[in-house]
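Only one chain is included here, represented as structure tokens and corresponding to the form predicted on its own.
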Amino acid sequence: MSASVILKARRAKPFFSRHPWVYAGAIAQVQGQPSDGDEVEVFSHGGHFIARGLYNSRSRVRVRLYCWEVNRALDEGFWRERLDQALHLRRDVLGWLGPGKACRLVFSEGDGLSGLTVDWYDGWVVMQFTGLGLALRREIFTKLLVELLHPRGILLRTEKSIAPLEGLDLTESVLWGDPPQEPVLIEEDGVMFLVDLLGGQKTGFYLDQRDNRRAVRRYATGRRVLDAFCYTGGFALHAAYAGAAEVLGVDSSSSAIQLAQKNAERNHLRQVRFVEAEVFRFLEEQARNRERYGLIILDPPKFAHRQSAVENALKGYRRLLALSFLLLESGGILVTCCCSGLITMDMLEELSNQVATKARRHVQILERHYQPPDHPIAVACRESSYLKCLVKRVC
């Protein structure tokens, strides 16, 4: 008999609606003494069963959820379902996998694997564990991807943010197979990426980026283009490819810049050139010379990673904004990126009308994009949701 997790009364309807987060705040009970890691079920203040989860009393989440079925197991069986489901809609549905293909195959709350994420890099998988109770269970998942995918290798990254809010002890390493040799090269829309899967930030390169990439092309030909956070060249080297007359690409890491010089060489962009400088005063000096380009990308870290952060990130998108309507010709494209999930597409677009009275421009919304597919937002959990992208047109 697994461990009891008693709600409190009218706490219960975000998890029979299959959100799968349960706060310590909604708990009004335990019974019986889970360890951390264990299976436990999920009731109603009134005994009604909900769910079945795996506990962590390290955490705020104190259960992540993950099956509403009375009598199914957590075991390897339902990893395994979830797992093929998970495959069928890259595989089957998107057609991303493949030699020299990347994708996300794994997305977390969005494929029902609350704290695991699982990318495809051309042969080889990269596991990273936000929740110890999927951590706990690496080798399940790695016997099961290894059976599902037949990979080079399986490594595991891991996310030194979250490691402290959940328990986790992990080292970076080899789960199985053989790491590579170099970084990984792959194909997006044309343009080629060298990758790396060892030591780049996340699991190497920003899948979440693929749609707002190809938006970038749309609008770069025959202008000058300013990626400002390009980390290995993704926007740049995609507006490049598009025909634009001049790239230039800031980012503060020596290693990213370097290796994005490299991802220019292999695709013959000699139109782009790359710049390792804080971009905050990066953008500062340009406004100070009086440069002028005709497209500017910002994709910034996370700002926000909890809601006591936000206002203080609003201001930084605020003045990232600002600096580049002191770099945008008349008629120039601004594209702003935003990864925080706490801020929403509204504060962004409010931001930007607020910015522009003030610099005294009329700003057009173009498009707005959100996260690719291989990246789905689960209804039952919003917060699902957290890429925004605005293409705006600044006169």
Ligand code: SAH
Second form
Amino acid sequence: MSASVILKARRAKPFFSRHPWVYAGAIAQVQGQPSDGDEVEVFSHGGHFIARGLYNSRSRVRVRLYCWEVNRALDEGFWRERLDQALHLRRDVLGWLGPGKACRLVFSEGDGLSGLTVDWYDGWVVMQFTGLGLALRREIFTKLLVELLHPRGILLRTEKSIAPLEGLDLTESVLWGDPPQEPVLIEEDGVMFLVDLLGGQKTGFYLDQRDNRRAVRRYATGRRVLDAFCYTGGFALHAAYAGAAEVLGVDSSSSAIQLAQKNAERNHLRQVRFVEAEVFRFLEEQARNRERYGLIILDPPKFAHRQSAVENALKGYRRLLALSFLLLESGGILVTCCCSGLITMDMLEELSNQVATKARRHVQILERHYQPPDHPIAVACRESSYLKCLVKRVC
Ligand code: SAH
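Output the form predicted in complex with this ligand next; the form predicted on its own has already been displayed.
Complete assembly follows, chain above in first position.
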């Protein structure tokens, strides 16, 4: 019999509405002695069954919820059904699986699998766990993914910052099959990218920017483009492919810059250059040299990991915007991305307004974007919405 978790009075509503994170502060009592990773049943204070989840005494998210049906165990059949639903979206609805393709197969809370991310890169599968319960079941997930996808290999990557929060002790490894001997080649809207699955950032590629890179292509033709925080050249190469006059990509990671250069050669895009530099300092120097661009893309890393970091994060964005305004010609296009869930679209738009007023520039929003459909947003867990992208004209 599973252990039971009884919630405090008046704390059950979000969980009846299928929010999957039960924080320690909402719990009145744990009956039975669940080990970390064990199945537990969660009840309201009045004793009504709410859902079934996995317990972790080491995490602030004491229980992650997965199933709202009474008497349904979290067994292999249950996980298979969840994976099947996730794969159906990418394979049959979106048509994003197949040779040479890359997409996110499982997006954690967005797919009802809190704590699991799975990406597909031309037949290779990369798994990342951000919750202990599913990490302890990694053999089941490996087996199911082999059955459902017939991949060439399954790799495990870990997000270093999350491991201590969850008590995860995972090493990067090959869980099944063969690792790729060299970077994997994928295609995105006609542009080819080499992806380093074992050594690259995250799982190797920023799959979540697919639609935003497509948006950038609409404005790139004939312009001088600056791609700040370019990683392996995502936005830069799409801009060049769309006919930009000249493209410069900047990133502080030397391995990313090396791969970006290889990507440019692979696509025969000769008007692209990449520079290894710290972006803030680079932009300041460019402003001193009175450089001018027709299109600037800002895609910084996550600045705000906690609520207490939001204010500083906004200062960072403010500085980036102010420097970009100095570098943009009149009528230039500014594309700003933000992957901090704690910073909302509203906050970004207000920030643009403040910086524009100070710089005496007229700024128009041309496009507002969020994340692509292989990163679905669960309405029960709006925290699964994190990516924002604004396309603006700066006159
Ligand atoms: N636009 C990219 C993804 C960018 S991810 C794409 O479409 O693929 C953020 C990038 O910022 C990472 O590559 C990281 O190496 C880089 N980075 C982080 N801080 C930086 C800094 N201060 N200066 C330069 N690059 C930085």
